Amino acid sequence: MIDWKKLFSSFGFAFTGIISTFKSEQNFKIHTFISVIVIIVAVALDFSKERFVLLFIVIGIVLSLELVNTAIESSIDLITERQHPLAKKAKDAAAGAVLVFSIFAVIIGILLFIEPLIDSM
């Protein structure tokens, strides 16, 4: 049997976390803020289905690889206070992960935008 209380706790909990990840991160804000950005564009530009979906999932790998690495620099802030190698290797890689994949995420946007761009010349 579900439990329903249960599953719309877990939802608000999620929701708490990505509203505070939004008040406390500005990558995430500037994540967050390109994307309403690139929607918009990709509405005016009457995008296909197909790009469509490729720009929502584009967007939200990008948004949830920002929302895990807030939450590995939050645990790690929360095992240690001192500066360790090891929480600096760690808290690099997850920032890290987020860039590699925000450098392909505006590779990807140039592919989807370039030909509804010349289109609309």
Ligand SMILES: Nc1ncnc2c1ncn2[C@@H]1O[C@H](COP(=O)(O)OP(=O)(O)OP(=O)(O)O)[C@@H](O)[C@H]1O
Second form
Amino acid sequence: MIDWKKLFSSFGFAFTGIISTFKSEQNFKIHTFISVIVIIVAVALDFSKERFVLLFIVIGIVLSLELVNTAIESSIDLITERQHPLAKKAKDAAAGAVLVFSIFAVIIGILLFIEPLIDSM
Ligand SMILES: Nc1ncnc2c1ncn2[C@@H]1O[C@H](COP(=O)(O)OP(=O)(O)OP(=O)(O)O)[C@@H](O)[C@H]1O
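Given the form predicted alone, corresponding form predicted together with the ligand:
Every chain and every other molecule in the complex is listed next, the one we just looked at coming first.
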């Protein structure tokens, strides 16, 4: 039997996590802002269903990675306020994960937008 109350409160907690990350993390704000702009441009360029699917997958992964990065940073700050090489390794690797995918997201974005942009000129 599905515990609907528990399910809805889990959604509530997840939503709270997204809002608090948006408020506290500049990078998450920037990525959200860029995502909104990119979606507006894609609508204006009349993107095909396939292009939208790829775009949403990429945006979803970037924003999710930012949330995981924030979770890792917060967990480390909770464990220790002291400087520790393993804390640095974990934080930098998490930030690196976001950077790696962001670079590929830009490349995918260029590949997705170049043709519709040229066609619209
Ligand atoms: N407890 C720690 N021990 C060692 N190095 C740390 C520790 N906390 C943070 N650092 C390092 O200091 C630098 C700055 O970390 P900080 O936590 O300020 O995050 P940030 O990279 O500025 O990201 P954000 O702006 O998203 O918080 C990073 O290289 C990080 O790995």
